[in-house]
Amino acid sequence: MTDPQGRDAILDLLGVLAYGELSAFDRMAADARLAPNLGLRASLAEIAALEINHYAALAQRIRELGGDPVVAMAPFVTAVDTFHRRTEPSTWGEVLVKTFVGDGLAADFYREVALFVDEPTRILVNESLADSESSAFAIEQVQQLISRDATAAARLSLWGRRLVGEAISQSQQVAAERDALAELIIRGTGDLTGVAALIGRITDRHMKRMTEIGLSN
């Protein structure tokens, strides 16, 4: 059946987000353990529970176009869960390396991908995709652990670098298995010519976000 409106592949949109967020929240607060602190594993914490409110505004869309949060996230839960299987931090460094890059550069692909979609859907993943105080408390905390560790820069590249590959592979297996969400895509950037422009703009994100953050891309 077709969807001239887009609605399906809105809906995929917002599924795949909505249960990244609410993983997002699992993990961060599973991952707050590793803070080598309690002020640090309270901040952290505080973080995920943003999340929270991401996922719960992101459902309410759902609901709002006539869907089920449960059924929009369903179809994501393999990918997600892989992604973050296979990211798995084991250093407080990982944790905060994964919270800025990893999570940014899946951020800039579906920020690409709700350019293709209306006003309200648009303007709300973009809100929930907003990244401000991760962002800073991640940039902070790396540069301390580089400033007392010289080797630790070295060790985080590697390790965002894994990182990289496995968002995009993530991203792709998203797009690949969803076709009313790929098919935006394919309309939205016009060709693969625009596609791969896409990919680009994303790469030279990732970079700027390396190098912003302290770390060798």
Second form
2 protein chains.
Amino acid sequence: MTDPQGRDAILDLLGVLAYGELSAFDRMAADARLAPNLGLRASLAEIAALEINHYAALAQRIRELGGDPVVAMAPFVTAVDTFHRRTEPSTWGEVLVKTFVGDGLAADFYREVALFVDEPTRILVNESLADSESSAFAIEQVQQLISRDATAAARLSLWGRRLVGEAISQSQQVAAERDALAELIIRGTGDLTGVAALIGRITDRHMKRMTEIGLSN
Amino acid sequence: MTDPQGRDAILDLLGVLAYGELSAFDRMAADARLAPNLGLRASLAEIAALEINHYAALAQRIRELGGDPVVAMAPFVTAVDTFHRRTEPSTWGEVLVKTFVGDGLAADFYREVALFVDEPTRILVNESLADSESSAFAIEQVQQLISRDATAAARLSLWGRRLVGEAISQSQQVAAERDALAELIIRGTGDLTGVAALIGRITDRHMKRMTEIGLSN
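Now show me the form predicted in complex with a further copy of the same chain; what you just gave was the form predicted alone.
Every chain and every other molecule in the complex is listed next, the one we just looked at coming first.
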């Protein structure tokens, strides 16, 4: 972490992760109102609260590196907000699939970046990964929903494709605009086509997860 | 806790507190979007997350007593939702004052009930009380706001009166409908006019707090 360019890239990375967690919290808290009953609403609220703990840890790491969380997050607000605006759930099933898909994509991205960040950041990234409660809850609920309603699987599969499509589109936008971050990922993945390769691996794992819970790609 | 009536009353009490925390989370998460910048938005989101930790602890205690959190909360949904619908903040200053006033009223109510509940419930109530971070944040922010804008104090004082008025109105509604809970409070406060006396003490402390941060009653 001695070269300023490397530090800038890490601050970019922490910034996008931090704003991702903050806005995930925000959206999940709002989406919890679509829950069919108080118990499920409370479960989603508890998962949303986990995102804030991740946010707080990421913001803390930004400060340790001499950065300001607000400044670090600012470049990513438009892309993340656009993703959420274009993928606003209108049913409880869509909320669950968004939680599951979003969680899975985020976990894969954390796993990828953990390979090429400094040690304290890696520890933090792995801690964020350890919370898999939200996935377990969403998987169980989606499976129940599909088993009760045969048409739900087709609709939610379509929704899953839309979610991953929007996520890729916004990620490419960010990579195109943030040179230091793109450079970090390209160097980290050791590949000339680093960003594209990373998105490819994350998409593959997303498709496997969709199949596993009974949704098609 | 051997008489079923006493247990019902405690479940009522835990139910109203649990739904209060769950809906406070919900509203604060939504209100965070009125923040003038990302840093303040993140601060309010972190406070909202604390409410969910309280909710989780209260729900756990309900289960320990053989109750179901959803069933215990159900009778209080209308009153609490009505309170929030009638006190929806439209500015960041109103969000801060609602956080400060709501927090203060809740803390006073927790302090009152701690005097007459069983030991495990009392420990839980005192733990919920220990989180005073939200008040510290809101006080500091309200004071900054008043110092920058002389007209804000008058508008926010009016808002504070409306908040406490709606809170009292909904509390009286709940007390009139929930005999066991009202009886618990009357017996607990050892006063024939128990509920009214309790509301009176809470209102007094609210007025002192308003004066302390530079708002009038």
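Positions refer to the first chain, counted from 1. C-alpha atoms forming the largest set that superposes within 1.5 Å between two forms make up the rigid core. Nothing here was measured: the structure is a model prediction, and the numbers come from that model.
Relative to the superposed core, Leu198 undergoes a C-alpha shift of no less than 2 Å between these two forms.
When the rigid core is held fixed, the Cα atom of Phe83 travels less than 2 angstroms between these two forms. A movement of the C-alpha atom of Tyr110 reaching 2 angstroms or beyond is seen between these two forms when the two forms are aligned on their rigid core.
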